[in-house]
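First comes one chain, alone, set out as structure tokens in the form predicted on its own.
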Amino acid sequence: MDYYNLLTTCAFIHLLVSIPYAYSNYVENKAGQFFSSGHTNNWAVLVCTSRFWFNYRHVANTLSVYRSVKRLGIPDSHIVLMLADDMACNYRNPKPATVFSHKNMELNVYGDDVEVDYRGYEVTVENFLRVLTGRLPPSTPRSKRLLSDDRSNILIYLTGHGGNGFLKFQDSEEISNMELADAFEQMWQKRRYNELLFIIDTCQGASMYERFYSPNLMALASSQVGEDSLSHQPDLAIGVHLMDKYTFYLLEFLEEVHPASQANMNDLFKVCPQSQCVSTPGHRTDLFQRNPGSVLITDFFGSVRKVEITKDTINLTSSLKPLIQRSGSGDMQIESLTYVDQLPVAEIIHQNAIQGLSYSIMTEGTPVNF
């Protein structure tokens, strides 16, 4: 019984010290698979090079992605939007100031708070390429900068009309697939990212990274060369398909993210296959240095926070120092700060327009079956 005894209590010390360095192990790894990538700020650059109604699913699938990358936390001050028109105020759109990516109108991905950095006619090739390489002149405002270091993690990503080996900018010019690639290898050698991640939604999509020649650098499109990226989401009402099949279930895909997700580029790389998009999604991976399965989601559709490390000791339970007042009788009146809670943006957005959509179903007086 001793024996027992004596063994019994061996494997409990033994779990009570292991336990401990498997635990260190495991926040090593994740500090580890954190710095990986070696970047400290993310930026996007998001397009939608079509003009006209007709062209309503670009300015939508563009809004979708502005809509998941500012969710995941990038910022305003970190996106440069470039919208060729603006369906929102568009004199066809029955619902003024919305974007629908569905056709049930739940989901308004123009939301409240939109900054368009260039829009309409400054929505060209040359501005695009400008915002890349930082060939700006000295008065453009910095929301209109690109303003990227050799620690920026960028995703660009562009929507329209193209062909085989050239996207087109507002029906009137295009841009090539080497003029992309010399843009990008551009920013390689003046050290302006760390990884670029380029997506393209566009007919004969992969056509536009064939020519890329720039180190760190993946890329998907939503068709190969010869094929049609298809539409999505016909509204009768508008007269117009909502999005392209692509983008589509790539937002359904970015709405199950989170910034803690653990999703990698390979479950990005499974989005819309073949039997939903009908074209045939690609990608490219082989001059980026990383496995594709250890590069998260969130380090382009994300943010990263800046860390200081420190070891002195906080106090993170002392309130913050009352704002003293004087009144005009001449006494002092002190108010206590406190922090408010922050706004939950996503669903008040998606509470209006629901709640938008019961009103106008009972203003129009016909009944609805749900």
Given for the second form:
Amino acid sequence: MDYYNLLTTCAFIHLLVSIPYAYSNYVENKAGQFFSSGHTNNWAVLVCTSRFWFNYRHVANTLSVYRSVKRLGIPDSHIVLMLADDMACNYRNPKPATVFSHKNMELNVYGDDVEVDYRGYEVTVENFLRVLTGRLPPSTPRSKRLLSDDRSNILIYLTGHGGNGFLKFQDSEEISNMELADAFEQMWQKRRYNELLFIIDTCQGASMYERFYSPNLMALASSQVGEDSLSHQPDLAIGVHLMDKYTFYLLEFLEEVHPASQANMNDLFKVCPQSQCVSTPGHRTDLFQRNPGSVLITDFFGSVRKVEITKDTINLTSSLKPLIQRSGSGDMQIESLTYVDQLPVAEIIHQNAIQGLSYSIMTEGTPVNF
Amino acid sequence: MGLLSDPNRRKALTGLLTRLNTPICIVCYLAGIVWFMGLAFEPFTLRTYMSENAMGSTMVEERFSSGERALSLAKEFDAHKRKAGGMPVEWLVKAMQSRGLEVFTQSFSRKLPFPDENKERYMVRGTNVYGILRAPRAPRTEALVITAPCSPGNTNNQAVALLLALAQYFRNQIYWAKDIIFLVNEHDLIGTQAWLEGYHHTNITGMEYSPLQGRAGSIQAALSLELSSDVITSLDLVLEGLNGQLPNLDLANLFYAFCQKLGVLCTIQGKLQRNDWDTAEGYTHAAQTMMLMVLKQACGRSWGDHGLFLRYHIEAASVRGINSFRHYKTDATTIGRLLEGMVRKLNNLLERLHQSYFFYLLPSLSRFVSIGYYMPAFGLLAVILLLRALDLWVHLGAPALAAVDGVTEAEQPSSPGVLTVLTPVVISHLTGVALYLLPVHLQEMAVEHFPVSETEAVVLTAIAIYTAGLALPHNTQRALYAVVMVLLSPAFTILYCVFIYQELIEAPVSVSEGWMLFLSVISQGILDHALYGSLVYPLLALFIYPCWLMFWNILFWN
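So the form predicted on its own is up there; where is the form predicted in complex with the partner chain?
What follows is the entire complex, opening with the chain shown before.
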């Protein structure tokens, strides 16, 4: 009897002791799920490359994506909006201070709170590449920088006039698909993105993503090589075409998406089939590590912060203790917070998920809520 | 060795040239004629298309609705015109000011070299009235011009009234990127010339004008409106300007696009387009339209008020309303909408029209032939001159070759002295200069001695000098050649063109009427040259006539 009592008490004690461990493992798993998509912040770079009044639709394209992205949660501080011309205040606009995307003036995508970061002649190939790679002069204001880190999911949207392998900027210069691929590779090597979604709405847009070779890139284009992307509807009061077909249907699709929606990338690939778009939209996912069906739209278009309210205390695991001890050991070194350098080599070396937790507390990324 | 440096091959080539010269020339001539006439055949032409990106398609909604008000305004204008006996300047100034334009006037005067039939006096005085609609938001760097002439009598009242109605409508819109100038000019082309010279600060034709007080920037395009009835059946587009210059084809394309959109019948050269290009009538219709354009360009006068704008690189066209006997009538509101659409599309321009062709022929409004297609026909005709020249050159060198070969039967032809060659050349050119200068200068003397008016004096002096040039010692053996030469002389060519022109516009004339037309054509040519700088009369008098006179001399060389 004593033996059995001893066994049961031992088992009971063992169970009691292991519950907190099990529970912390559970918490770790749950915490690990927070980062299953791998990103902690979202950025968007939206570029319209054409000027002149008859290219109204390109500005309307960009502004409609801007509107969707803002609605789904990405703040202006995380959006770099580049518009090559001012349509809202163009002399020929019969409705000044508006840019419409639907005819009969149903939807004004210019709105009241648009923030254009690069405007007019500032939208050049050089500035675009500098924004992507982060090589801007120190005097550049924050709103004109892409301050992404290796946990950022970035959405890049380009629209304008393009051809086989190039995109025309401002009627005077071009960016080639190799330059774009090299810029993304620079971004990867500098760990400036976690995953990147590239959408382009131009003629022969698929040629622009043919040359990508960096990991974690997904690309969509409005037309294949040899096809033209077509514009959608003219508005007879304004006298121009308002939107391109692909972005029009993309906007309609995005209007249905809300921050909690579970729509995934496979739905995005189905936007605007050839029966609606006349051109054949294309996409590229071979460089992307996750399955597109498990990638949510809001991973790129929205800025979803995963929050779970808990009333229990959670014990942090032991490896944190040395850090806490260090900071509590009297000799407090007060480090002023600075922005991350281009290549935080020290942190990259630690690839552990637990160290990943501590890393994100130490650096200036979006604070993680428990 | 090369083809031309090897003497044997060269001799063979030149032998071929001299032997086959006449057949090749005949073939080239026929080929040139056939090529040119074949251009009117529809499969050889291209459909017109809008080349300028900024103008795009006709996607605007026209909202002009004051056609009826324009017609009542026309009656008012007519009444004031009769009362003023000319241009009702105060009424026009007040009307434009009440519509919110900045109004200015310009007075001008011109002494004509001789009074023509229309004016019947030496001095022409007039006033232009123009109002500037300032673009509400744009800088004042560019402008568009809409002009309507103030003509005596019943003509063009509706044009001026529609101009004022459009001005009132345009004033309420905020989408103008350019200033719009509404010009009412007096004395047609003379007034337009005075206004243009004042606007651009030039003085090329000796006009006297008061300087313009108000200006609007560089003019991108101009439209001239001629409308004389309340309802019309078709709109005619007039493109030919001074010295045969044409506006950019995009302007014609714009007009045609809006005609199709609004369902207005549109014609060019007064002829309506046909659908049956594969029948003989369809082909001759297109060929007639094209030949009319060629003739109108050749005579060098401006066929509408727009023609003088072209010299300043301002693309301009005239729109003329025609009221003939057709079932379907178009009212003033639709014409206003057409003009509104055109001006709104021109408003979208960022640069001057330059994307489309500047040299073209139109067999119909929707088909065009560019210079790349019609120039080879003239090239073939010019090749004949080259071949004949080469033939003469070879023959000139032939006696020398005969001497080199050692055969010395051919006597050395004495090379003519410089004086004997120079004298006919100088005399021909002097006669040409006399033909150019004397008719206008000797008109007072002619009027004193002969019972004719000044105009007739000028024309008859010209013809007299022309025939005096023919007075050379001639032998009757060459009478046939002489007659053929006279029948192919420039003056007779003009006479034939007059008759052909009348045939083409389906108003054939009798011989005496044709002769009177011919005389008026000569006087108009001299007047156009003096007033606007048309180059046809000097070209004929100073170049073509002396050349023909030298041929005449050669024919009777003894």
